[in-house]
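Okay, so here's just one chain, in structure tokens, the form predicted alone.
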Amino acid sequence: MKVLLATSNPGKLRELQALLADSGIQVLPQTAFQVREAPETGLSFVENALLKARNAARQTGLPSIADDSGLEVDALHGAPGIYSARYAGPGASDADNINKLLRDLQYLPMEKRTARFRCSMTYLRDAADAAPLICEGVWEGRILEAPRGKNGFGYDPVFLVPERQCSSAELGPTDKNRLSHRGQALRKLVAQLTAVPG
């Protein structure tokens, strides 16, 4: 079964790769298609994945999976939320995001600091698909005052895993794989897909 991966994010494709190794799917990366990024305008993670997969099934005549993820905080009602990738605005870099947040939270102390990672994901069979599949993941953590590891991208520094007692960025990618947003959301894709036919 071959599946074209909706996203140009290096991190973001290695990680869903890694997910659906064993999976019996193919995975094409977007970029092998030329493939023109959609807008972001939906008003939540559902919407925006949505608009990504279908923008890439309509170009390319492909199934497509695509995600949208992000972080969401609770002393800021939420925020960055569908807007992390430019938190500190358009072209922001990882580290742009990072500070930006890390100053919003710069006098709250730890037990304040709980956040989560949320990710929607979606397939659909082609562009004109109206019953996608769509499957969500939500990992608690809270936010560090200081960015630790080096592993992962994005928020992942900054991300505290409790149960671990490390950030994302000082995880391995097979645990980081087994823990994270992503993750849970692509093994119910994954599910989902082997168990309906087409």
Ligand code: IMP
The other form holds:
Amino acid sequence: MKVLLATSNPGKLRELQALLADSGIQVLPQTAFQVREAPETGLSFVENALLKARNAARQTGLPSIADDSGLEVDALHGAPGIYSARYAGPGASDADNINKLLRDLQYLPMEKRTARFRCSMTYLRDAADAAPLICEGVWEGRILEAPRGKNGFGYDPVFLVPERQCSSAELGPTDKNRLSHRGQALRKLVAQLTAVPG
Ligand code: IMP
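One more: the block was the form predicted alone; return the form predicted together with inosinic acid.
Time for the whole complex; same chain goes first.
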């Protein structure tokens, strides 16, 4: 089974490819097909994930998996949420976004820095699929006061994983995939995709 991975984010791509390595699903990155990215105009994670998967399926004719994910910070009423990639403005780097987040949370004590990563993972058989598979994952943590660790991408250096007392950028890739929002959502999706009917 060949499936297109509808993301151009190298960090996500690495994680998704590792998670699917033993699934029997052959994954192709959308960068190999010069897929033009869809504008993320949805107002929810699931809407944006569907937009990305449908865009890729339409341009390639292949079944497509897409995720939309982001960080929700309780003290910011759920921001940056679906705007996580562009929190510090259009074209913001991971460092820009982290710096803005740390400024916004300055002086906030640790017990009030609760946050979570959320992921919607979608699978479309083709661009006209009216019954897509949709799976969700949530990873609870807190926002650190300063970055720690070099692994991962995005907000990983400032996301405290309470059960490990380290940042998610200090976890190895296997440990992050075992715990993360994306790992949870993709495992559920693969279970549905590979389930034998009847
Ligand atoms: P998307 O590509 O529109 O789904 O944007 C997702 C954004 O959320 C990323 O660019 C990161 O800023 C953030 N994000 C999502 N998942 C993770 C993660 O696993 N670690 C760190 N940041 C993440």
